[in-house]
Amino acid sequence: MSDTAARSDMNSWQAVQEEALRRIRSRQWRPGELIPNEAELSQELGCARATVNRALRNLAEAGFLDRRRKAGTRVALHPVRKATLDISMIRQEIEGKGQAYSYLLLSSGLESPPLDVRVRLQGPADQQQLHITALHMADRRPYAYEDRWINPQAVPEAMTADFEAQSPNEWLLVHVPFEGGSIAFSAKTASQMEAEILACPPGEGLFVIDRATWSKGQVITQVRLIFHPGYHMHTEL
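Just the structure of that chain by itself now, the form predicted on its own.
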């Protein structure tokens, strides 16, 4: 890319990011090499320094750059490609596979959470949380068992939501914005209860997602999703 072309196209951080990636992949910026600073790049590319900062910060978070205070920014010696993982709406996931979605609310009510859940929700020992269990189905067959705790202090409107008509997975994604979260993947063998719910033999291997989301310093929800045997997850690099 010529300097003229580069300068004329650098009107967004995404464009700056693409140009930086081009230089990394073409070895114009070599692994371990110190790259020009933000002021130099903004002058070269004809854009605001804040635009360059956003692009480089994004590339550092993605593992392509190593940014150190007072030491500058270097191309990562061993770039790490990070997978992109979205919080999916289970209904859309099922319908995207060409299957008919249905949903069954199993239980809902205020309960005192067990210690491990209370720690993750960061709530007082005497505070009850909204506990919901539900079953998502594809073509009338069990697809995922949802075991969810919602913090009523963070989401008071959840106390009056109609979770018979709409799953908490979908209701939260539609109505409650979040700022961050954590996610963990594991496998387990089906307990007797889980086997009955997911229509599989006890001891069957199951895929599990444990996830928590938060906003404004408060945990919104903690959920465990247990999927039917043979479930596959796909993501992008």
Second form
Number of protein chains: 2
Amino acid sequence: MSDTAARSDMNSWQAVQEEALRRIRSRQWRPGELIPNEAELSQELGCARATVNRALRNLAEAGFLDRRRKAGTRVALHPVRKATLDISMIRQEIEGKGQAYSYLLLSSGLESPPLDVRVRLQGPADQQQLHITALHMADRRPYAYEDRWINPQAVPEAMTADFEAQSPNEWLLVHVPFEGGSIAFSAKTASQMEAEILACPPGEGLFVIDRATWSKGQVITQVRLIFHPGYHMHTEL
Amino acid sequence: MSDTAARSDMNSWQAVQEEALRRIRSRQWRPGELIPNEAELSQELGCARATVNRALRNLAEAGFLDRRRKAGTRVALHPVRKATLDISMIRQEIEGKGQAYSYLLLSSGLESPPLDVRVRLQGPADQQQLHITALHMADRRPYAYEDRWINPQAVPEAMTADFEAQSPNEWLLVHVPFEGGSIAFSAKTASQMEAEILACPPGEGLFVIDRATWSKGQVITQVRLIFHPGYHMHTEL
DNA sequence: CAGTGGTCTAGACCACAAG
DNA sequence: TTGTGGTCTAGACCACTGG
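Form predicted together with the DNA, following the form predicted on its own:
Below is the entire complex, every chain and molecule, led by the chain shown above.
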């Protein structure tokens, strides 16, 4: 009964994954330890190697295992949990909560970007950028302040877009496909101006998202979103 | 040349995925539109159905496609980008930046949790919980303040653990496997006490992570991490 | 060099849900 | 009912990389 052979077969990849997780959690497979290779496991568990592969690959993506050709598969030394956040349009985020979305364009025009924006741009030094500021509202109350720079070289159509009707957030998502980007989350203390825009006391701690997106090696847009006090972003593990 | 037939074969799932992405971005496949089924695509592209399946399944996970049995595969109406965040131990996060990690236990003891903690616990009403507060430091400077509640019913061993030597953050990760959890990110204004602990002016905006983890239907622990001013968490898309 | 994971294939059956 | 994606299999070859 305590033998390693002939377990009741588990021929779904989910079952194999569960079994592997069980062995990790029960310390039958210890952190850093080499586990049996795919061929052995498939034989032991009574399924095809591809099934084992799917299960272990999945666990590796989730951070539980480290896999390398020839070196084999090991239990991850430091379990790094991965949380996935859904980044959607602000309009959807608000409407998804059952609130009414509205939007106000605050300013729009060509400007020379400040140093921090220019650094990230990596483009020619003294080029002007389209600078747009706007306010997103939920049930007529301030929700998020959008401060955006758009590279007119990468997106010339943006120069003639009507950002009164549609926020740059949405316009860009629909009109400009992008390949990659970076996101940063942080907090900041509300300045006098931000406090006025978001209708909160100055000095309040506000949640901030900075995002840059690029395509074909060019930076398309950079944006800072500053959210109203009390905003929080959450996800499951 | 402009025919749909006989493209140069693409028999890797990555190539199929790129081709599908190209068609989405070029609007050859429009948002909401039904795309050909796996059998047709595999024939058109000259590869096995399993290869197409792998590619499209991947794109669906990434949020570009919506797939349903019998209903077929459609281009997602609202491209929801998914950002994955790595949640690791604070020690690793600091050492990964090349800084020296240190840790200070501030308090530890059984207490009746406040209302907000009790609500999430979903357990018996008047049960005491292990309450621990601690400070994580990078190069001897305050990095994050940890305010944690541990359910002694779920983790009795925690009552005798030495949290002077090892932070509860690490101890739990090593000793208690968990199944699920929820994470929330937000910002808060530094209180007088928090300002003193983190050595910053009161009123500063601080980045906050709230996390709850459970296993076998029981809440194991709840924690709030408050980070020093200037902290930011970032990831790639 | 040789062992391991990574992938592709052709075929098969199944589960789900739209009509 | 029936079309679609979801998965499993057995076998094969490839790519990377440790020893």
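These numbers come from a predicted model, not from an experiment. Positions refer to the first chain, counted from 1. For clarity, a rigid core is taken as the largest C-alpha set superposing within 1.5 Å between two forms.
For Val223, the Cα coordinates differ by under 2 angstroms between these two forms after the core has been superposed. The rigid-core alignment places the CA of Gln17 2 Å or more apart between these two forms.
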